[in-house]
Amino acid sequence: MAQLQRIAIALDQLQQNQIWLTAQQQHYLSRVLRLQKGDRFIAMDGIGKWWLAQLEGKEAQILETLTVETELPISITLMVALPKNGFDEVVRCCTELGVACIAPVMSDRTLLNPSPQKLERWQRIASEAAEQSERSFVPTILEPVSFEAGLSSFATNHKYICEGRGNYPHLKKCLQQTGQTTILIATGPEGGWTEKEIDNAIQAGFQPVSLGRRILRAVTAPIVALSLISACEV
């Protein structure tokens, strides 16, 4: 089964036991992947369901429902201050590592002012990364908001903000707590969080944590944080 190609579909493409393929999906399956009528592939809806399907021209026949267990046992939300460059790779890598939701925020030192087209691009990258890494779910990419607005947007008791300077406990030690089902982890922009932002995060219930002794780039820190969490929860 692992060698079969995967594509993400929308729920409105399903009709009984058939999948009505979009023109883009038809092109991808037949011209890019070189699949022919009768060839099989895996369709995923991005919210937990997989099907084994057989190509039949402009549509595909569902052969069976597949059971896939590739998700982490906890739900991880990444609140990430938008870097000037490299956010595409953050979305791609963190999707592979199991993030459930990515919440971009604009901090005091954020330089990027993303357009609506950027959000569409990030969601497409997340979908492609979910297909590649055989995930059951495609992460949700939220619209960017201010850091202050993001602090009060999520209800969970396990909220961490990564800070490169200061005498804070390592994230790995904090993750040894039991009973965590949801985690919110925040990583900063180029130049790091301001003191005021750290103070506001603490007041909002965030625990400042360290990712190690070295100062990481804004695009490296989210990947390291997600790697630590996924490694502890596998």
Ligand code: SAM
Contents of the next structure:
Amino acid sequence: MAQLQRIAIALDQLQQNQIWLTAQQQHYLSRVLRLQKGDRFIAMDGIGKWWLAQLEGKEAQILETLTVETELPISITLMVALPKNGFDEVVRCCTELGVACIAPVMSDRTLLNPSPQKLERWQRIASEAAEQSERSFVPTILEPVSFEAGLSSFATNHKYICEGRGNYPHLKKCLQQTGQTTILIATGPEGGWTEKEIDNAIQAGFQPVSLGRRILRAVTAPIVALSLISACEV
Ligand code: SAM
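The form predicted together with the ligand, contrasted with the form predicted on its own above:
Below, the chain from earlier opens the complete complex, with every other chain and molecule after it.
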């Protein structure tokens, strides 16, 4: 199945064993990928299902349901203070690494004020990265909210905030506790978190953690955090 191309579809495109392709998908399959009538591809709904499908012009015939086991056993939400540049890369890499949800937040030192079109762009990047990395789920990208609002938005007992300075335990050590099935992890912007933000996070039940002795860029830190958590899978 490895060589077959994958496309994400919406559930309302499905009718019994047919997929009604959008004009954009028809163009992509026929013109970009150069698939012919009768050629096969994989359709994924982004919420856990994959199907082997056969192109029939404006629609595709579902041939069989496929089983995919590429998801992490742990559900990771990344709360990330929007960096000035490079957030597209964070979305792409963290999707490849298995993130379940990305919650962009505006912190005291966030410099970016994202336009409403950005969310759509990030969702498209996540969808493409999920296809590329053969995931069965496309991560949810939430609307940016203030850091304060983000602090109280998620129910899990395992909440971490990455802080490069101070004598905090390494994330890897904290992950050695057993039984974590959901994790919320927060990373800061270029200028870092303010002291008040760290205090508020601690009040909200977050454990400050280190990612090592070097100060990582705001774009590198979430990718390293996700890599450490996903490494616990093996
Ligand atoms: N200007 C800040 C300073 O000098 O401390 C550095 C901020 S850093 C570029 C951006 C974010 O990445 C930080 O807020 C933190 O969340 C995360 N980060 C970077 N290096 C880290 C490390 N070694 N341990 C934990 N978090 C780190």
